[in-house]
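Let's start with one chain on its own, the form predicted on its own, as structure tokens.
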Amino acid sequence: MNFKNVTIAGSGVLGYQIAFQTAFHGFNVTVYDINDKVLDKAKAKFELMSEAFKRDLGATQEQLDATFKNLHYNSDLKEAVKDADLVIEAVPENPQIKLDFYQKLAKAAPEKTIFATNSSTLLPSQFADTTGRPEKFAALHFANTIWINNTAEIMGHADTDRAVFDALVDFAKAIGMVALPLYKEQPGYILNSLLVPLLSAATNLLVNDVADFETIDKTWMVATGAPMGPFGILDVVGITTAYNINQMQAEKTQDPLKIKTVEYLKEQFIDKNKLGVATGEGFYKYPNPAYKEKNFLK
């Protein structure tokens, strides 16, 4: 399998490094969005991305001038699939919007394009038969700002093909990841099976006012040496991702403090649109977070 025209569907968070990550490797890419007006918004971010490849991975001038014009737009979900050997969907993390959106996927893509879902916490047998080619459907998650945690998590399910489970892989690392294999389903692969319990744990101490957020996170810097704690790790992977996640499973479990979670996240940040990195702030301010200044873990 020879992938060389790939569709990226979300220009959110993920997608729109994943389409940049892919299009900078010399890979055809068009970007899909609901309208317009979102794409707009997806190209003003390719212009911070590459200053981001220039300044982390000394990117030429050279190279970001053959990546945009790798890059293609397309709001329209039949043109921008219409020759697609690969699409990567990044539509948001709820299971209704992705079903919604396979289900018209499979009437707009061809017979030999491939699908995969980098859906962060749902598992791909959730919507195999919805897409109409349960043996071609993998999921192909990516770790966010993917240029330089460039981890690429391949996870099929009980049916999909093994020639496609190999190609996902060859692919990952074909856009500079390093390939990680999951031979077992697993509900949030294996960054997220270690991460989400970190952040929710974390969360369950603000909201149960133990401590408040940067003593967590000075807490587990000072103790492990990681560069950042839950919270600022939660800037960066997005509050509205945190968000809908902790709504699923308040849904499904009735736990009055995932609910409580759920309430706070909303007030706080996403009614004040105050969504993390992306935003400029989330529980700190950027481009320059309290966490990173020299005097923050005295």
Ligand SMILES: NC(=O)c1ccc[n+]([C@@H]2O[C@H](COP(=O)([O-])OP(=O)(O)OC[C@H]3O[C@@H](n4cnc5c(N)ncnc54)[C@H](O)[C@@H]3O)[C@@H](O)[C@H]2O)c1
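We call the rigid core the largest set of C-alpha positions that still match within 1.5 Å between the two forms. Keep in mind that what you see is a predicted model, and the values were worked out from it rather than measured. Residue numbers count along the first chain shown, from 1. What changes on going to the form predicted together with this ligand:
When the rigid core is held fixed, the Cα atom of residue 253 travels 2 angstroms or more between the two forms. With the core superposed, residue 131 shows a C-alpha displacement below 2 Å between the two forms.
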Contents of the next structure:
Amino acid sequence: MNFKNVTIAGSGVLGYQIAFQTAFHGFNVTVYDINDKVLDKAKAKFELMSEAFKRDLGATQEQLDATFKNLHYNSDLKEAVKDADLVIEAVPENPQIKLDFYQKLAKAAPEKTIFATNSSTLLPSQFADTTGRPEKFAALHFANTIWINNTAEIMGHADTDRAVFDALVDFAKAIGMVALPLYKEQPGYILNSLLVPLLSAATNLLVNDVADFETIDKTWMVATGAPMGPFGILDVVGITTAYNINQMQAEKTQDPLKIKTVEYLKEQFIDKNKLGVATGEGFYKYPNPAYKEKNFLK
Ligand SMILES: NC(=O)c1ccc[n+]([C@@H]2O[C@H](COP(=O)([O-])OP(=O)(O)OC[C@H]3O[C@@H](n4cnc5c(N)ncnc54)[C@H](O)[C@@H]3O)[C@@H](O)[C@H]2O)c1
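Please supply the coordinates for the form predicted together with this ligand, as a counterpart to the form predicted on its own shown previously.
Full complex below, order starting with the chain above.
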């Protein structure tokens, strides 16, 4: 299975990054979104991406010119997928929007086309039947700022064809990702299955007044050799994401500790616009967070 033409559906936060990364690595990419106005916005974001590729990866002007030549745009679904070997879906994280999209895509795409979802929290089995080609469908999950944090988790559902799964692993490598295969469906994939409980345990210790956040980070860093602790990671992920996850858990479980965590994050961070690295301050102040100082681990 050799992919040449790749269509990226949805040109939002992740979609445009996947499109640029794929085009940079020589694939013929079509970017699809709901209308031409949204696609114009994506074009503007590609200019910013090319600056990031120069700065972070040392990309040459020649490579970037070739990347732009590989990028095409279409807001007509049938046209956008007519030659696609692979469609990567990065439409909003809303089950109904995704179901509607797969219904239309199933009709519009040629039989050969493989579909992959970039969904962070929904499972491929939720959409497999709607795709009309369950054996040619799996998840291919990227992380934000994919050209630096270049993980690609590949996860099929029970009926994904093994050859399709392997082709997605090869494709991920071909676009410069570290391919991370999962052999069964797992909510949160590998990364969030590890990260969410770690971050949650850290905020529990803090909100329960067991220790201060620097001591918690210091414990993790000294004991495991990690370059940052859970609160350093929370600043990178963004406090808003942590707040949203805790709020969902609090609503579901009514756990008093979770409710206290939600209030704490709101009062101390969200209301003060201390949202992490992105706003210059979260638990730590940036660009020189205290955990990077020489004496922090003493
Ligand atoms: N943002 C992240 O950090 C991140 C990380 C990993 C995975 N993801 C996943 O990627 C997917 C997209 O997330 P995002 O953050 O890029 O969302 P986003 O809201 O930034 O972008 C979604 C894009 O999809 C378009 N869209 C809406 N309906 C559509 C339709 N019917 N057909 C085609 N396009 C449509 C929107 O116009 C928008 O451009 C989600 O499944 C999300 O879980 C996001």
